[in-house]
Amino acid sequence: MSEQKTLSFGRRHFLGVSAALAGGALLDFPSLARSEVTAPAGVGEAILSPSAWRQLGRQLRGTLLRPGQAGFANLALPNNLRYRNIKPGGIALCANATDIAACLRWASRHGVPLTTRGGGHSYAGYSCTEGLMINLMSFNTAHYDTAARTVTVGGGIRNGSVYSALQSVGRSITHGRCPTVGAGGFLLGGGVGFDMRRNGIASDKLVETELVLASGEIVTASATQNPDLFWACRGGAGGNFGINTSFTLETFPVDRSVEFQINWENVTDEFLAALFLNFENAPNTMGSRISLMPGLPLPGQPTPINVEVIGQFIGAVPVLDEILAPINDITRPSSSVIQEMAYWSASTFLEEAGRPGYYQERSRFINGPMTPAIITEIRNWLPRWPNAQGAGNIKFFQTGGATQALSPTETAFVHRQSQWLASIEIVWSPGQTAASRDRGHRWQNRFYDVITPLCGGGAFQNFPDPNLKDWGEAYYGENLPRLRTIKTVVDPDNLFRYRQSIRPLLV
């Protein structure tokens, strides 16, 4: 029999939240300058009864927050504060799979829209509701099993409380930087991070899962069990099929790691051209994030673009210096910080807390290498950025490798042929004017119509853009019709559904 070891790590991180991003009502999120939304009125709160809700109480060994009660608050606020006046009516802390069924027959039932709350960084919202919010703190143990090398963990943790876990023995999942992000709506959309070009996207490695239905029922998805679902759960997106209640994922070895932080300003297009050349080239234990940010322009002087790079590389120092010099060559840095040391250390040296704010993101994968074609609408919109408050800018994760290892097709994750994921980002505080706020998501959007067509590739299921019309196909390609069966399957009534959630066929 395999040795299974259960994993401890801290308080901190038991509190965490994490699962499957799911959907609520089908909302209609404005595409320009609110800095928040509200959802329409009568979803919830206004058409059921207290005592509706109370009889959903008494069926739960967990608990049921209403609000106005302790903790409600704090639990009902998402990430993304854009999304913050979106209200449950209730908050089900649910404590087994039992509890998660009875939630979903209640709201069949009482045809009330409902959510999944995990780490609750849905870029779009859609892990916020005016209906049921199914929370899932408890779900949120981790297991290692020495003789299969696998971990399991459940759908409830976050990405912190993972990282701890795995740090313990030595091993690693392709993970990402925020440790606040429930590791469910990670996994469920693909999961990208620096170590996707030596080991693939983290659902490459996925074992096998288990869901709770729409119908109630408690299913188990693997390659031999369930395969079409286990398919769907590998790039699929969260809140379509089900909810995840645990994961089992195969693990690699870490010992150490080179990681970087450099910084250039003022950069040419030869310069821009030569960066992205020579990280394409690298060794697939190389991964990295590129971000390109207006600077400061001096009176008289064209609004400069500033770079800075951050990454890991699995190597030695002078490998990494060969592969910076012909650029550093170019122009030096402003600053550089370059060290090897233990890798979870590096981890968590490069993390990214993540914290509340207001914010947007577009993306679209490039499929094959940078093109000058790209640098040049780069230089044409990047200091065009309109306001001196908020902040734009794009960003580019670095693909390719081992995440081209898989068809597009073998999973439900179809974005196979990409070197670089860009995001264009704009941030804003809620004291900002309209119509700052106003030209800003201009910006964006006028920046995101003309790079669209220059990448080739689709949009990041993890990144959901509310502002997408062609949503379906940009997240899931040619895939799209066989997640549609699947979802016609496991959720003919369309229980979980959201904006941009995957329908069944004929509705």
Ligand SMILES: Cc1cc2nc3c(=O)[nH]c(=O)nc-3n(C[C@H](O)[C@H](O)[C@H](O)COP(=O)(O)OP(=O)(O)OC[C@H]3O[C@@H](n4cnc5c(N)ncnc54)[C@H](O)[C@@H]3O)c2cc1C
Contents of the next structure:
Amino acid sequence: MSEQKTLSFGRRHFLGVSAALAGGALLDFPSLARSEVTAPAGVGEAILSPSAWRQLGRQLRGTLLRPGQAGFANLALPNNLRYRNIKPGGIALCANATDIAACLRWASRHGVPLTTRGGGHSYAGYSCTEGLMINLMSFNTAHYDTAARTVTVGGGIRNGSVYSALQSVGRSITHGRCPTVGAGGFLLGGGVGFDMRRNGIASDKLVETELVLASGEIVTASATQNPDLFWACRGGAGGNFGINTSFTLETFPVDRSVEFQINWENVTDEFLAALFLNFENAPNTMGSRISLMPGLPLPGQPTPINVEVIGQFIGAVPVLDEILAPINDITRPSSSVIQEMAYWSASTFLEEAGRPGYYQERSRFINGPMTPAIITEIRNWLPRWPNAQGAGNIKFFQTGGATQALSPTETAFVHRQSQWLASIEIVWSPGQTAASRDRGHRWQNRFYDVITPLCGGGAFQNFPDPNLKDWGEAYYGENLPRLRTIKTVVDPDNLFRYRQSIRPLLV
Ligand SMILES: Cc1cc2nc3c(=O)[nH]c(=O)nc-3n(C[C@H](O)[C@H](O)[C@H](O)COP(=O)(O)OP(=O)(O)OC[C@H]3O[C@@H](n4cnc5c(N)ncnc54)[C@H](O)[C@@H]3O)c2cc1C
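Could I have the structure of this protein in the form predicted together with this ligand, to go alongside the form predicted alone above?
Full complex below, order starting with the chain above.
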């Protein structure tokens, strides 16, 4: 068992950060191209001799994979294939926290950039590096404590495995829809899901987490041990403060739920206003996502707006029917599935496969209810989507309810005043012309720039957006100075860094 330490905040007592790092010897981040991002060629190869990599391999109980070895190519791939050309110089399949500490000391000594790979689903490819990728796939256990009613999961477990463990004991946490997302990235960025309006975001129920710090020290963070770090791990986003090897969370009981998936076509602004209003007024036992997309225009007609709503309701079907009645009175659904079933069967029904692809999301929290001004801009901009139907849309995840139970500064997740999380999504295929991809990006950026001032809130750190200029303010708001102070204590030389990582105060 590793020795546990308590951090002394306000005092530098961290070891082993290399002069190379402090002196800025690291190569800079890869430049951001529009649709495809490439790293400077052969960084991992160029900066280190094979013998240095072998030396790392010998220190590990796990395995170090180098380019060309079996399994390397698959493990190097991110979910967002836009970043697939950023290839690591080596992938350390760490077996335990001691292996992670060895990787950190080695990378530090040699000035090698590094990243942590959990589920690999960072929208912005932040678990890609041309240096050392620390892969957490061996940290994949889930243990339910019957007495404490908590679940303890490994830092590299996929959400789907967490859900299987919880299903077997009739419990849940606030969870997302995609089973291949890593629990580590999901929780550290806050973690939103259909249960958040009744139970808060996922990280609100974090009890304790274990981390390996930049120094190689292994520490526990909880309300009583290293509470500042614990605060930062609830919304301060992955890859900033250390490598979290485990998370312990409170769970809640689950039984049955009503899941729904309803579509309406060619809707009016009156319909949209009623839809958002009725959902805002629905009980907190309802969680939903509203997606709006341009439809196919009829000859001589303007491009219609189509709607898909999915979600879950913990309650009776007739109550949900009442919520939907005034909406359906304006426009009849083109399809509607509403069914009560066992809670985890409903979650499986609502599951999103999350297959690898090329995409970019740009998000904004709406602080307050949906407004006529936002609906007007949706009407202006959705029909202007320039590419194939289905490849550009705007989604609204319903927040509010228990997500507002804590104040914006009680955890690092600052977005406590919102009712909706809006996200404009574009997807593309590698075969698409550069011109059409650029048209898609331009549409997304213009639409985003128009609605941002109308939303009033920041951007979601779990949907990192490489185009954001004010990302620190947008992700963390008033919590940014405290996050930077904590970063200064736990990672003073900025070992954990990426394009939008939290910087220590003097860096
Ligand atoms: C299809 C899809 C569906 C999604 N659905 C939701 C959703 O419903 N709700 C929601 O809140 N988010 C959702 N997300 C966003 C997702 O939660 C974040 O992208 C999350 O950061 C991904 O974590 P990961 O471990 O899979 O990704 P990675 O790319 O492996 O990691 C993301 C970041 O966290 C760091 N990191 C990962 N694990 C650790 C760890 N153990 N310790 C320290 N740093 C770590 C990485 O270095 C990187 O910076 C979704 C994303 C996708 C692609």
